[in-house]
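Take a look at this single chain in structure tokens; it is the form predicted on its own.
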Amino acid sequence: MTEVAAARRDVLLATAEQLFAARGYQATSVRDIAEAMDIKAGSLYAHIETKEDLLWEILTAAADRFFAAADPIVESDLLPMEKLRQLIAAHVQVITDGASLAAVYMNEWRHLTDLRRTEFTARRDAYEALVRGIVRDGIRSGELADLDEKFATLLILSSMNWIYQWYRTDGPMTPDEIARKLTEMLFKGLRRAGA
């Protein structure tokens, strides 16, 4: 691929993700897409074959991004808390560098046909067993209350997946704010000390 259609397919991707971000990948036409870009929709298909395409290749994007974060801390020596704090400042951090494509990855996935379908939700779920693992490691070395693993990595995970919806770049706080905040709330609870 030449760098001029390596550069047109990552505006292609992008004004895709952002479509798909603000309006679904149902409401969004392949005329929609190459209106934004101001081509033909038929110029389109000389680098795609389908819709689909364009939105597998951004949920990909997303999952690939959300393992580089997690990767690195999950096989690193630190305790398990430790992981825990940085993967959730790293997952935090993934989404708020890119607000449209963590919406796109956590709503839009359903429109896959069955096998993609099969093989997105198969790498989320190791996504989620990661955390998973870091939850029983920090309950197993009681740093953490004997609790349901579960149901504890899916309240961490819920906390930060819905950032996207509220997060703003000139808002009043950053990432690593967030971060700080979202574990402190989830290591200590809401109850305040001695209550």
The other form holds:
There are 2 protein chains.
Amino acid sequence: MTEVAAARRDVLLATAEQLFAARGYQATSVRDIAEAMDIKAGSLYAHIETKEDLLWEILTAAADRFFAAADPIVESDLLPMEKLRQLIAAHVQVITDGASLAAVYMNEWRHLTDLRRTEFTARRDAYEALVRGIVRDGIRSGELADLDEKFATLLILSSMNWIYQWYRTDGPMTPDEIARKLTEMLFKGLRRAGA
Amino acid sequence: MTEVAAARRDVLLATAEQLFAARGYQATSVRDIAEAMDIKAGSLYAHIETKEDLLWEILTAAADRFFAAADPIVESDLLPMEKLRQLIAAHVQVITDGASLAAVYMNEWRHLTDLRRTEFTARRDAYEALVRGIVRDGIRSGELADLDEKFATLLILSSMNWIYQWYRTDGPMTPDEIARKLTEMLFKGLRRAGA
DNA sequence: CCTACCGATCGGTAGG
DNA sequence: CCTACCGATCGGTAGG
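Structure of the form predicted together with the DNA, please, following the form predicted on its own?
Up next: the whole complex, starting with the chain shown before.
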């Protein structure tokens, strides 16, 4: 593949990502994508075989980013709570860095056909297991309270994953501020200390 | 309208709700809905004018439930933190009581056409404002820490709204247990007390 | 609630 | 990357 063709493919993926995030996969036609690129629908098929390939590549790229951000932290020898703090910062960074990528990742995977959907959810579960492992270690080390491990993991993931819904690049908070505030609220709780 | 016709309409709405929750609005055809009811697609239009009417009625019913659960608590004269505790329990109850309704509520509203989408998001914002009002009062009364009010509200809402993703009627936790655990984690935080 | 049908749009292909 | 087109499916309607 030539460099130019590779670049065109990246434009195609970025265009599809934006439209899938804004309207959803099913509501986005190949003609919508082509029009946004100023080409004809049939021309897309010089780059892909099916519309689902676009979704699959976007979802795979998103999963790759989350793992690339988390893996070095998980494998480090930091204490569990510091691992958790850094993982939250890294995860939030991935989301704020590509809010439309995150939106597709959270919402559109169920439109994959069976085999790919199974592979996707397996990776998602594996990521959840990484977070859960840190939570478990934190409970054992005594840094975290004696929590329901699975429930706490879901609370952490859900609070992070909701961010793409309201985050705006031109909003008042930087990604780091978001991560810091979230970590503090999750760790310390909403109650006034001593109340 | 006869009672029989009203009952058929309820079946239609319940069927659409299930399918919209499972596959998404756009991926569900009127033929899918008709087939699930063992009738022909054209027959649906004895009950509705457009497919979007189904989505709109489901979303309106969902919003009604959330407000019906929250309003008496908001208008009570309980202390802010107790209000928040009860609101979380009531909100979780609505979600666990109808996980597919909640799924449609969270995911499918963006497929509404402009006017209805605007009305929907306005109601959603109004609900968020209810929660935020309690959070504000809790901060002022000193029951809650000196939090970023909006951020804390989003944390509470996101942690509640994620529940439909994993809740199963035959799972190990009752709705009350979920609400209790969630409240405790949100209020006390994940860190070991004194750590 | 059914039969029979409408125009529009869908994802995708052949040949250039 | 385009033109021209394919069969399938879409939401919806008329008349019974």
